[in-house]
Amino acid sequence: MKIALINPNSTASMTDKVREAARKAAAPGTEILAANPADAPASIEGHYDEAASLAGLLREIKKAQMWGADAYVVACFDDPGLGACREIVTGPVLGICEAAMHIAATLATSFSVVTTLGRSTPIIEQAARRYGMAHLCKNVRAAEIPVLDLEQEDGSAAAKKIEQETRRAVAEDGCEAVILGCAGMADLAAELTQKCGVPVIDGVVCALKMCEAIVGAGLSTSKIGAYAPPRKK
């Protein structure tokens, strides 16, 4: 089994700790592509850089078609571009904000979400909404740190920020599980688990296995209505 996962910004050091986290969990036997475009935003933080990513990570996605991808994992918590991707290729498209919140589910009756900046805050309840799970969402809370701050040299001043808001969230909002808000988190949720007494999920993993479950079960994207491949024009 082949699974793409692909960065939409252009930070080299993040997709390599996405396939870091993706190759401790994936099952034997499951080869990873992990690739970004070299011309997106460096991070994306907001609407415009998710616009500006869009152009580059259909790319990618066709060059991991090429590759001979079964599945393709968009690994950015605001979902960019799922649908598009899902038009253009065949294999199941997974994004980590859906994939984690869905797996929450399963785990817990409730769930917050940390992210990286005040601003992602109302994308991600957005996202919640979209996906039916704001009834189970408490809260979204940022730790007001920029992504790029995760992927210094030294992150641990930017990881600290991140514990201490995954602690106020288990105390506070009354939530049974913490969703990780960023994909440059990846390698932070198996120390927050066992340092906070609950569920902290990576949605690059969550998306990686539903991958392998879809893919194992022998489905597919279906392309009779709204993913239908893009009309030539």
Contents of the next structure:
There are 6 protein chains.
Amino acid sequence: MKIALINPNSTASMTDKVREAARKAAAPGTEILAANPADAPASIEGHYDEAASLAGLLREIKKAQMWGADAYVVACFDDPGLGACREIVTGPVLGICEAAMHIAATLATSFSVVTTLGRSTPIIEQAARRYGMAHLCKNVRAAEIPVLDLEQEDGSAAAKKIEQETRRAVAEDGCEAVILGCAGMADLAAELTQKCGVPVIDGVVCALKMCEAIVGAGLSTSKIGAYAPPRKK
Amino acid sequence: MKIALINPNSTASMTDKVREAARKAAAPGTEILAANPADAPASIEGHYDEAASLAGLLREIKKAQMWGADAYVVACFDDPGLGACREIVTGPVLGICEAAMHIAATLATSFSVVTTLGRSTPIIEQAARRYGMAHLCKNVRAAEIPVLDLEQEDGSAAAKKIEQETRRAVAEDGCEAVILGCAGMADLAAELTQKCGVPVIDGVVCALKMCEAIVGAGLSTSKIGAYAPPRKK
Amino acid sequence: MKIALINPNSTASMTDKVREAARKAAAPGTEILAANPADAPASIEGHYDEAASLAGLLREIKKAQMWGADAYVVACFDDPGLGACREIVTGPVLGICEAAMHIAATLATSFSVVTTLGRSTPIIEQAARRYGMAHLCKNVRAAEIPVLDLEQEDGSAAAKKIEQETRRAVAEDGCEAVILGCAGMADLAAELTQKCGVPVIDGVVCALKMCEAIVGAGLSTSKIGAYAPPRKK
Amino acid sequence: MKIALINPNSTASMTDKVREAARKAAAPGTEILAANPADAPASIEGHYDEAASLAGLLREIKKAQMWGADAYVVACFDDPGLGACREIVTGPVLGICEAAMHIAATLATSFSVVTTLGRSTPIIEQAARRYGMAHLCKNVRAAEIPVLDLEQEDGSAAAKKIEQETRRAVAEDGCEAVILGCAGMADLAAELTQKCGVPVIDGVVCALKMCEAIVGAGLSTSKIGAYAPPRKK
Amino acid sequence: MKIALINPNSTASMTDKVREAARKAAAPGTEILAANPADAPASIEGHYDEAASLAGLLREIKKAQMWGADAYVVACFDDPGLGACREIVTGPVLGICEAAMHIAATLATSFSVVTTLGRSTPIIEQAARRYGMAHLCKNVRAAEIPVLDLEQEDGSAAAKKIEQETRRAVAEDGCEAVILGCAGMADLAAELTQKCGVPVIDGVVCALKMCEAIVGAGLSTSKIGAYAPPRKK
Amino acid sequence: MKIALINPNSTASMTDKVREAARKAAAPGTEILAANPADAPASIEGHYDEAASLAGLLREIKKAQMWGADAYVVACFDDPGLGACREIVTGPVLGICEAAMHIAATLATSFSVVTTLGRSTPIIEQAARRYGMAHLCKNVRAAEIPVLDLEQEDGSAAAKKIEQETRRAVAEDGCEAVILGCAGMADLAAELTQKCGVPVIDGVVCALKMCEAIVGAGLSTSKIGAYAPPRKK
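In place of the form predicted on its own, the structure of the form predicted in complex with a further copy of the same chain is requested.
Then the entire complex follows, led off by the chain already shown.
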């Protein structure tokens, strides 16, 4: 099985981190492609960055289809362009926010999200509501670190803040699980799960594994409605 | 007051229709700019078209700001890119779907939407839910005409289908108003209101008038959260 | 265009304030009538006051129709009697709570409301839910000042409390805008917007401007369902 | 125990019917007062009639308190003025729509409502939503008979239409119970339950019995928030 | 009228308390049966205890039907097995959580719940959502006392904690009523209502009184859908 | 990886079908255990059957843990006893209804469910609402065939009815995918997907694959709240 993970921003170190997390979690027969557009914003921090990333994201999705991908992950927690991607390829396309929330819903009766910047909080709250998960989402917490701080050579300061915020979520929100709200946190989940005593859930791995699950189940995107191929003009 | 209406597709005849509808409804002191990107899809029929239109839309919004716009209308019923537009300009930005729904909510206890193609139905249903209007929206009906059929020299066949679907909405849905679900229907609202005995609401005029209202009230987009200017990378 | 604003309580100084706010914000061609019943409660603080104000409100609405009003504003944040008013006149009728919330929804991803007394908090929470705006409403805060304190010769003590509560809303609620939850605060919005760095939204002006917008769009209340004229007995 | 049922319209025959239904269902020790204002609309068919009935309703509620009522029923399916009544008396106040819905929720997983005129349909849909019962309410059906047709000497034509609509609700809506959406149908419930094979629920009796239940439980309206006594001006 | 209250756990002292509370509140003609299975968990603290209690609960319900019960109360705040009970008997079956919430909804615009252990909080939050009462439920608070602490000879330490949590609910949650979230608190409601100045609502008495109300109204469980008798295999 | 699928009814042929579907879809390294209690109802058709199946289900779950299961599937579309199972084992526990809905949500903007008997319709509607999927669920359709008809030697009559109802769902409901609402339909999904042109989704395979995904992601049930181990009494 071939699964493509597209990081829609242009920061290669984040793509590397995504690839690494996926490789560790992939099933034996799964081949991983991780890619990012060269001409996208360096990080996705808000609606404008999302919009500015779409052309590159769609191009990379098409390239991945040429490569023979069976399924696709959009590796940004804002889940940008999911509908558009679903229209242009036949394999399933998973967002990392939706994947994390769907899996969290089977492991806990509630979760909080720990993300980077406060400006992303309303975007994530809206996603929870769009996915029907608002009743499970106790809180969206921003550690107030820019996305790219997670990519610095010594990312330990950022990681420390994420841990603090995760601990506060458990202590104060009454949540039973924590979702990490940025693809750049994919390397932190396992250790935080150990340290914090609750499932700390990374969407990159969730989306990869749900892709494997869906392909393995012989299912794919419905093509009779909203996700039909784009109309020729 | 200067109001810019951006049609995010590349079909100039639709932009003309939007401009004409806006001019007729504008207050005496309102100056209208109607524009469209040259390099966008010819019509917005689904998520991919939306995504493909964003770069052009954002470029035109920026141009409109240079022109001195006080407010902006995104003249496509999918309300593409509203968040991104709100980040990059200071004046209010209105979508035509949201404007039509907010106004309908004050005129009737329910509405149905009549749109072009069935593939847009889920997009509009999701918009109604996102805006908190799902409880008012009795039905989304597709006349099953491609958007560009509304632009043909003799658009009377398309107009006829819209009228039929509007009448069926009133007769069958138990709705008290009908919203026209495409910018290309802006010229049909007044006549259909007359013919069908209910408010038939066009979002282009609603968005224009809400822009005038908001600017006239001295209000603008909040800049402390989700709509703060994009971060420098 | 002629727009009537009815303050449903009997306090003339509040009617004056409403008239003044409306005049400042009205479009050049808009003629304003502001009136209140003589025999209503001096302020609307709860359901009983609302009920007790309705006979007078409906009488004033009818008078305003004789005057030739094109549209009507009910200038009390509880939005009393909107349905009844909509049945007896043909022009649009706007409540100041609904108008503020519909406009806030286009300027911010969330808002808090600052009102007078805690007993009005559940009424406003229910309004937000009724209008489909509960997901945007982060909090309803009461400054715990009786309505008429806003009308005292030197209203600065009350104004100070409103400002404090507005600042706390911004600091503590994670909201991106603040709605002033009483017609008697109409004179405070502009200054608070300046001081607090977020849109501080007054419903009186919002309702006035939405009336201008709706009349200018050639729309009016649907008369085929819930808002049909009262049946003769 | 003394329970007052106020029919907020001026039609004495409907008050008689309400009294009769209450007497039949009352517990041995329950004393019934049924009254109506003389100066109210002859029937409540829409928001205006509701508003026009409130002054009389509140007067009758106060009289009933003088009589020594332990609890109060507002015997109109629009549940007009509940909040205002709750502020001015200390005993519990039940609406017949809310009582019917709360009881239906414990007897069936869904219900439909059969009411008089279509103009009341949105009012009842909004009530279901306000009470948190929208997910249980499969349909609101109007038999399209004016309220007073239920009061004609030979009410059998109206009763026949109610029966037809009740049978259609069971056959077509997938509902498990039917609520009669007008106080004037109180005499029909028992027979329709027999005939139609589902609980056919009359709100007058439900509200009476819930009043007995609440008084018997030693409970009453909370007086610390929205239902505190009206403030002195 | 004969009403059976089944405590689904095996703790006889709790059954005694339930019987006592019911006797005090029952109408003159009401005969009370209170019973519990011998082989159930000693207390219901979570989903597993619920599941483990069902066989005994259903057996006791059947016995109560042999006894001639007109209605049934399941006296555990998790409302376990309501659907199953409704299938196997013809009389109405009330849960104490649902009864308390339906009655609270007519007495106050909001409530908080005070329960025993934090592990029950999500169960009660889900119940509130299932019953359509989430918008009324300000908070679910756990006093963090095991259920059986309420049964100790001198229960005053537990009662003290319940009182503290009830007072905090009133002071901090903005609620207008408090629901006691465990059958074992049935003896505390009256005194706490006195002390705390809001309705403090016990579900055992609410369910008993609603049973009397429903039987007295001549109503019973619908048998055409979800609550039809179990199918023979 | 070892995954246990428990069919909570006593019909071994259905367990065989579940095992077979799981084996076909399992990843290479996945070992399957499929079991059912001997003393459960022969089929789960309603709340009583659910309740009657729980003791056996929990016993089989415990046995599966002894066998060394890494994850568990409860193979009945009512998702009985999920919470209880999650308390007593450490590995993830998936219901087939929840798994099907979570996966459907990533493949289509809406789905309908085709189930066996109408009495299960409200149970499935409530599940959709509980899982936050009600906005995606266009319809729940009953083919009105008893569960065990699916197990008859020549199941083609039942299969034909399922196919008819699936086709009607696509034609009439406006849904983009169909979920099969019974474990006994697990063998029909692939062929119906082919025939009907939409994803026809079987929950057994979805739950199995989500188990593999969750275990592969290193995640498991949260143990700090509602799913903590049962308390010792």
